[in-house]
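Taking the form predicted on its own, here's one chain by itself in structure tokens.
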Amino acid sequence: MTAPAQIEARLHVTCGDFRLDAELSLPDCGVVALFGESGSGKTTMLRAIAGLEANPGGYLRVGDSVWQDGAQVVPVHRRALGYVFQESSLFTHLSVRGNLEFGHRRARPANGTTPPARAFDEIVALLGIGPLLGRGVGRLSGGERRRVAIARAVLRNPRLLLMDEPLTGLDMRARHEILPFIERLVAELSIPVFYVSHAADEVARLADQLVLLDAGRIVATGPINDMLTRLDLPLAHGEQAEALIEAVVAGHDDEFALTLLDFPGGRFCVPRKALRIGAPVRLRILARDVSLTLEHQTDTSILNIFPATVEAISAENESQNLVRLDAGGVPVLSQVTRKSTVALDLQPGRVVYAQAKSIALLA
């Protein structure tokens, strides 16, 4: 088998006393999260890889196109990439669909690395932005200024999509508003995407990849669940420790009004959706919700309950220990106490059943 494309970078980068040395290697599809406290590096690495930030001696490959191999560096022009800022950077003298075709001109043409251009109407309609084409930038919300951006950026036909906190600024309402159509996005056209972002919620819901960054360096990478499952990175703790998990619609419980949702490690019940059978869904679960029990409880309000095997615990304070658990070769963790650690005898190996009392569905 062809082993699958990647993009494969070594970025050594200096802005006045900062410094990025940064070496990655990633799949060439999805949605990979720059994610670190401000000044860790995740703007500049996206300007080094879009070439707006000289990387002396440094490599850059995404698939089969190699952008920088040493000093033969190609220009930020011929390189087959969108970016979004996190200013929406529209003409104002243009009209929406006078944007969006400023982009569409400039579109790659399809070649070995390049797919061919998605039409113009086609994209319009992903980002929903088919009553906007006659207004002028001036009278677009914030929210829709971000897709109409966001638009054009995709249709310049990139080989590869970067976006710098595209939904900053936003209201809560504008952000939620907008991320179904960057999933949607990304879903249909298959652009690998390097997205920034501090806020955690656009990461769990968005993100397959996880590039953790902290004073121009790579911390850790990998896949999104493991990274924020991982008790030797800081992502696994605190009161927002987390594990995000994929399932499948398995069914619906008319009578009780339940969706149910299959997994690795089992089945959940969540208040009923309007999802079609088979659809992929993603669920996060907080580490302070899930409880642990050493035998399966029946008399209970708590529906999720699932099997699953210690793997290791940390302290997190004096009082409490955080429990990284395989569920079906599914990490999640649980938030204890250290009294309950002794009472139930916990160590890696040993095999409880984990009660969610709380699941969010992220869609």
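Quick caveat: nothing in here was measured; it's all calculated off a predicted structure. Residue numbers count along the first chain shown, from 1. We call the rigid core the largest set of C-alpha positions that still match within 1.5 Å between the two forms. Compared with the form predicted together with the partner chain:
The two forms, fitted on the rigid core, differ between the two forms by 2 Å or more at the CA of His93.
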The other form holds:
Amino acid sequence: MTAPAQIEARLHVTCGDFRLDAELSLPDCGVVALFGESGSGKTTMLRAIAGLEANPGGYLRVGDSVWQDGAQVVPVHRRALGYVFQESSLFTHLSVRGNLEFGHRRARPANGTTPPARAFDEIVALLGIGPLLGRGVGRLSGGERRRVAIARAVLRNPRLLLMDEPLTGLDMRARHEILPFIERLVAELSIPVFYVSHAADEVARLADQLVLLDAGRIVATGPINDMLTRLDLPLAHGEQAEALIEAVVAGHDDEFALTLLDFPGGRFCVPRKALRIGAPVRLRILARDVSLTLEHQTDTSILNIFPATVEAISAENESQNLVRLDAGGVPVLSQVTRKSTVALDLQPGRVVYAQAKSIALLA
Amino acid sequence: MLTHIEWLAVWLTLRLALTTTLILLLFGTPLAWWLAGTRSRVRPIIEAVVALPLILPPTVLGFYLLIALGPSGPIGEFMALLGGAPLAFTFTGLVIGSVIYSLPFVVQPLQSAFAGIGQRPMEVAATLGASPLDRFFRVALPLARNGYLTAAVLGFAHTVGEFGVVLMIGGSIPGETQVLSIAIYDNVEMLEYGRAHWLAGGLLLLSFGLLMIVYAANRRFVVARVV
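Pass me the form predicted together with the partner chain as well; I've looked at the form predicted on its own already.
Zooming out: every chain and molecule, the one shown earlier first.
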């Protein structure tokens, strides 16, 4: 028997001309990215889950608390959720501390069945906002405002954290400054996080599951790597097509200053990183960086070569194909020319060697 | 410089303006809150009714109030039913008249203050666990504080300055219905220009000072909103 879904939702929201019809059933889910074009219904979905949009006749359960069952609706303020709004939306009449305490004072009380309310200082330290506490919110930078808004939502001690593009509108530097804070936070919190974004790099770094939305409907839902490499979805196409691989640090090669990473399909080596052995890491391999050979090449400068089985092939354009490979159960994409596809006689079931020219370590 | 009767008029005017302002802030708040948030089709009607005293000649308002408050008017008959006296030419009557007369000066600033806050801070507060009342008192009220200052000062100043309505429903009974504006009028009628100067000048300064407070507060208001 499979474990019951952590989150179950039936959402039917009408908002002017827009209509959202979504059914979700997510297992123990970690970070769930809601991904899609603007206007696809990502924000509406978050708002419906929070109870900020009417969801007539809908259903919503988070863990063991039912937040809506038809006409029985738990009002927003009784739902133990944290919501980080797009424009951070801090209270201008309160200081940074006042903003944080607003949620903390009203936090879900700790009892036997719920984890204890997070200590104020712990969250403040985690988001690095200690020095800002006494300030008015008018004297914060864009990045600082986002961090305060995130801390405020978390201090409410939620069962579910909803984040609506928490990094949108920030410049590159500020985004790269905040992403690690969010990463640390979601790693520390043992609650599901719904993360709305249309930035692929944020999603690749943070998400465990991905819900793909289009025009108010769910196109597909699944583990992030599956979704990114499914040839029937738009995510697997285009210049940025990529595969994510979960690996573990196996050791370091001191002679050549390399770090060895094990994944179910083999071993990678990348330029040395200061990581402890056994640490989990997430790797990204772009489809255009993966080439295929029939023999295991030895006279090549490429280090990362691993056997794989061709699973499926789809035409990218008139000259190029996209190949989905299975490397020890892990899906990987490779972009090859149609000419090579014919020359190597690539077809489902064929065993090949994949050569990855470049591997990026995320986080 | 002021006679006993004139001091009575000063005291009566302040008491009337204060009572009226407090009543208006109390009852104007829910009305303004509703007007700021509703999409109801009756909203334009209510807004027009609230704004009526702005353009209606005070004598028209005073005339209808006189009829309503008098012994054979609906309010007068209701009072009689309770065993009370008619309200025309009483302080209570003046308060009722002033509340209606100054209504837009309190409701409109409050309404625009609430509308200026928008839905977002209230939604944020809800997601942080604040109940509707909690949201109103901890978020809407503090964010609308400059609107309250404006409403209170305008309501107060406008009540201090009213004349036509008082003349119609209050007359000029010292200590009961003779407010400052009436006292000035009586002085002028009796050609006591020196006495009128004292009262008129005092009112001028008071009104100017009160308006200064509103505009000074509103400059800060604007700066605070940029955040």
